[in-house]
Each structure stands twice: as structure tokens, then as C-alpha cells.
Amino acid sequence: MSFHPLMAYDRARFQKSERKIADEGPPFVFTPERRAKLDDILTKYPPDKKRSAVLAALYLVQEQVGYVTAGGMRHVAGILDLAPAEVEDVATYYVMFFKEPVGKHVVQVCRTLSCALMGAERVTETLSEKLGIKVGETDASGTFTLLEFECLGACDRAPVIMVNNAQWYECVRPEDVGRLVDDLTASKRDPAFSGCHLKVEA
């Protein structure tokens, strides 16, 4: 007699990997300008440590295409003497790399504890209603993608929104997001509404 519950054994599901293999996609080659930028970055590392530039290389792929393609990962692997799977491991681990096409403005709402306690869920709901899309979706015009994020490190200024991995908006209230969306739609450079935001210049 056993006190353990009877567990159904399904051979078809046993140790089945849920990993999604990246689509082959079109071939990828860096533009001369981006390849020159990567070559300059590589001079900062010893020749036998050039794999350390993998994050920078993936950022350049995303900058060129808008997201990290399978072709881009293979191209980076060839330059850095890595296996394509090693590059894919990095690209799929970090949330700042997009694995599929996204909108012109990627709006990410922090949902970790401090932001959640300060109303991030209501901010996300209001954004979803304003944009007409759910979290994880891109609008039909390709202008906005709405995502949730796991901590932007500004717990004392919660809730926080980040746009395009570059602009940071703090102390966001649901009634503020309409202006953010309108200003981004109008391509205004600084649609900050909290009076406190981070803007990273390239």
C-alpha cells in the first residue's frame, strides 16, 4: 500500500521538450555600418573572448530588423565562433530581445510587486483598452506592441512603463496612459507625463 497518489504515465508526453525551434527565416547579413560597429566592439575583447560580444551583436540584429531573427542568430554565431544554439540560448533568455515582429512602439508595463501594489494591472488594462489589443499583441497598424515586464528597478517610482527599451515613465496612473499613447502616435520625442523619466540616447 502506498500513500502516494497514482500518477498517470503518458509515454508521449514524458520528458517532452516544449522548446520552440526558431523559424529559419530569410538570410541575414549586417549592413556595413552595423558590421563596422560590431568590429569596433570586438576590439575591446581578447580574440579568444569575442563571444563576450554576443549581447551587443544581438542588439545590432534587433536594431537592423526590429527583432532577432533566426538568420540573425546564425550570422552572429558565425562571426563570434559560437554554435547557433548558444546564440539562441542567449536571445531567448533575455526579455529585451524580441523573437517576432513588434510594433514601432513597444510599451512594456512592469508587473512586479511594487508596481502591482501601486496599480500596474489597471495601467495595463487601460492601455489595452486604448490600443485595442491584449498583452502580447501588436495592433493592426504595426504601431504598438503591449507587453508586461518583470521589474524595471524603480520600485520607489511605481508603476513604471518602458518604451522601446529606451524611455522610462514612472509614477504612471491609468488616467495618464491616454496622453502617452497620443504623444507616441504623434511621434513627440518626450511624451513623459510623470515629471520623472529616463531617456537613453544612442
Second form
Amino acid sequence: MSFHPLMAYDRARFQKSERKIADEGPPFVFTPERRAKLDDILTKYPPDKKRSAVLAALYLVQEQVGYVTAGGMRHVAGILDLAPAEVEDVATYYVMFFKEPVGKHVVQVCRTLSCALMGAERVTETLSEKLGIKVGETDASGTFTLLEFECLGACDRAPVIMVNNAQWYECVRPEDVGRLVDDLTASKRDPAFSGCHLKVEA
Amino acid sequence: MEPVLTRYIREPNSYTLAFFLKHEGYEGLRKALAMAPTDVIETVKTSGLRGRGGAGFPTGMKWQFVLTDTPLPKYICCNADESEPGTFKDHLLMERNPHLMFEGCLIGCWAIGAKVAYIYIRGEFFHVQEILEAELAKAYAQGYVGKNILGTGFDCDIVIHRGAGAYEAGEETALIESLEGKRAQPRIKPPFPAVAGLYNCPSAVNNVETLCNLPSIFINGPQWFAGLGPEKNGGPKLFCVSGHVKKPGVFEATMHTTLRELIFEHAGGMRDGRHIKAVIPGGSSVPMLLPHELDIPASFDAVAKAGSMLGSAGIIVMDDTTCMVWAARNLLHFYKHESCGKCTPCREGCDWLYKVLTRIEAGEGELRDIDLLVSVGNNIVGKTLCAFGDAAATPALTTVKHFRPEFEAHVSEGRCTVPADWRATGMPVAAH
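Now that we've seen the form predicted on its own, could you pull up the form predicted together with the partner chain?
Okay, now the whole complex, with that chain kicking things off.
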């Protein structure tokens, strides 16, 4: 029975946490190279402060599986002497960790003011049309995921797109989108889009 | 003025150790290491260097507050989590002149007695981090970082720590939390980091540009530094100009330079046939200024006097094609997304501000929604642990203050009254 005047007491609905349970993923152990990398990172922090390496460890999980899995988080917790919940607490806070499978190319368009003033909305719109997916979706073949991102800190080169948390495309106009997608599909990197520091070098 | 921080930024290979050493590289450190740490702090105080991260707090004083009478280790945390919308100066400094930052970190460590400096770089700057790591390895190999630096017996390590996408990690106590491997959420202050910071040890958190200013203070002297720019606003300053200008970029100038000069001379002025509607002078978190308020020096004190803040000197220029309701909504999307969720007024308030702004911008709002924005905004300001809350309410509050008729027009006409061709008609966002 319910003590609430409006809400029915119902085991199926109201006793369930609305928290999204992390995806278990495949059985997880770090590859020896990644484990060695993590051990090396751990030497940079005081011996009793292993927790400081949790972000680095989660990046390695993501590098290995493509996203952060529950199995990966438990493995990290074991190495860093943390409870799995503590690792999940961190992983779910930071936006650069994907909590579910994503496409081969995760295309993240900066949407904050300076980029938006320079036409980022239209870039996203054109990308969405070209890829046939909405923001937040992955295409059927698992090649592209389209996301919006908050300020990337390159407002002089607006609009900016970051691919797979690492590769940047700058001063992208809606008419460049086709070329950008072809570029990614062919796993090339058109220098016309690349960073300011590279342009200075040229 | 002759650029100090960005003097060699356009030179090829300016980021390499070899280039840096040819241009007074690590000379400031050499001079600082010849002085007692207390004298180093005195010198920085004399120079009047103020933090370049946003608050403009005097750096020498921040260091002086760091507890000395303790057996605990001390730390310098370099705040390279540059995420304030409209700010990209540290990005350029690290990309083009990483050794200047390393040198600044080492001077800071010497001053407060730290043996390690942690550089917290935002996760998105991975291409910058690759440069930093390669250059840091060279500095270690040649004895500028590590054991017995410059043969003085001073040992100091520099560690580059990659964040993972959280604006809030730029707040100093949240940055420390994140460095400790937790969610980037601010701590209750006091105690301040100078007393209990990283791993509960005395620490100083300094912005990249602040640290990059240190070597020149020791090379040219604190009086030279203080003499650049107005009183109490000395030294070279990097200004980031973005938005509707012809030539966006990072410009180095003294704080005598006016906002109008930065926009019209340095950044090439407005696009053809357009005029300024509003300017955000210090990153998205500060109140907007109107076109007639731009003839003031871009200094911490002068901009504060005009009712805004110099903040991180991220100047965002909006021309007359910009809908101010749309601009406020865009920024509130940022703040609701980045609110860390620790304090209820900010977590809930940002979400509501965004929802109400979305309603008004779509032409579905009512007149009382405008007052609702002000009421919700005022219930966030001053009621949160860190400055994020004040920053988040600012775009909504200042647009309503300066552009109320535009909000009213959206309501009375039932549509966006200032559509622009550079905006999308409807954003294709999946439901979630």
C-alpha cells in the first residue's frame, strides 16, 4: 500500500533505482602493455595516493574496449584499491568517457557561444543530414557517432570539431562537412583542417 | 608594446627546448634559484603580478599564504584546464611555448618549497599534451627538470595530469579533487589550498599564463613588470578575442589598451556592414558590456569599475545579427551541462533557467517568464560553494537587464524576432 496520496505503491516501478546500470562489456583485463603504462603512471603520484591515476586508468580501459565497461571499472578498482562504485562515480562524471559502445569515429562539434556565433549549429545540422543520424546517435554500421561538445577552448578557430577525443578539425564551415566525412572514412587527415601550430610551421 | 609572452610564437619550432634556450630560456629560473625563496616571493609581490585565471588575485600573496611551518610536502598545481568559453590563451602558450610554463612551475616550486608541480591539462587538449610530454622529456634529459636543477641542488619534478572533460575542474579546489582521482567538485573553504590543498598538504594553484609571466619578472626585474600597464594591473596580458570579428585570435598588450582597441585594431573590427550589439569582456561568466561602454582600459580594475570583470580576458563579440535570448540560452546550456551538481541552487537553477529560456526563444513563453528568469537567477547568485553559480546566472540576468524589450518581443510575437542565417532552424538532437 502507498503512504503517498497520488503515487501508487508498486514494486515494479517505484522501488527501482533510475540509475543507468553500467554496461558489463566483455571480460576485462589490461593488456600487458597497458598494465605497464598504468604502473608507470602510478609512479608519478605518492605511493599511498594511487587513486590519482583513476582518470588515466579509465582512458586505458576506453582505449582497449572503445568505451568504459563495468568489467573494466572493476578491474581498475582492483588495481587502485578502490571500491568499484568509487571508480564508477568518477567515470560517470567526466564527459570524455563513453559509457556505451560508440562508432569508430566519434564526431564532437563544439556548440558553445563563440563556435555557435560562427555557425556551429549549421555544421551540426549538415553533419546530421550527411550521416543520417541525430546528435547523440550512432549510425547503423557503427562508423560514426555524432555528439555536441561544450567549449573546446579554440574559439579563434571556430567552429571546432574534435574526433575521438584527440583529433581536431578547425574553422569548419557547413560546406566542408562532406570533405571532412570523406576524410575520416578514408582515415586520412586533410592538413587544411589541422591545428594552428601546424599552420605556423608550414 | 614589444610582446613578452608571445614574442616568438610565430617562429617555427618556437616550442622546442633548443629554440627556447637560445632566447633566454630558463634564465629567469637561474636568477630565482640564486635567491632565497622568501626573496622570490617578495620579488613577485613587488611586481604586482595578479592571477590570470579569472579572479586576479595577487600571486605573491597566494604563495605567502602557503604554510611553511609544516613537515608536509607542498605542491604547485598548474591550472591548464582552460575551459572558460571564449578563452584560448593557455592553449596557445602551451602549444607554442611549453618551456615557459615549465620554468614558471619550477620558480613557483622553489618559492613555496615544493618538490613536485602537477600540470592539470584538460583532456581535450590531447594534441597539446603530446607536445608537452615530448618537451618535458627533453627538459629532464638536459637537467632543467628533475634532480639537481642547473647544478643548484634543487630537485623538482613536473607531472602532466590529463583531465577528462569537466569545466568545473578549473575551480581550484575542484581541480585538486580531480587530481586526487575524484569528481571535480569544489570543496568548502576554508581551509584554503594554501593550508590544506592537494592530498591535504599546503598547495598553490596557479593559471598557466600566471606562471608564464614569472621568468620575465626575474630576468627584467619586478619594477619593469609593474611599469607595464596601469597601477596594480602590471605586466603583459593576453587577450582572446572571438565571435563576430574579422580576425579572431590571441593578442598580447598591456592593460592600458582599451576594449575598443582590442576589438577594432587587434582583431580587425566587425564583419562588413555590421555593428556591435554586446561584448562579454572576460569569458562567458562575466556580465556583458554594451557598445558605448568599450572605451575603458582592459584591466582588472577598470572593467570591474564598469560593472563587469576582466576574468580570463576572453572577449566574445556579438554583432547585431545575434538574438540575445538565443545567446543566453546557448550559455545556459553550457552551464546546466557543466554544473557539478554539488549545490542545489546551481544544479536545479541552471536547468530551470535553460528550460525557461528555451521556451521564450521558441516564442512559447509568457511575460511572467522574464521575471521568473530574474527570480531564479537571483536565487543562485551567492548561494553556492564556488563562483560557478554566480557565473551561470549572469548570462540570463544581464541579457534581461540590457535587452528586456527583445525578450518581450519574443513573447508578444510568438517567435524568435532576431533570426540569423548562421543559426540552424531546428537542432536535430535525439531524445534522451
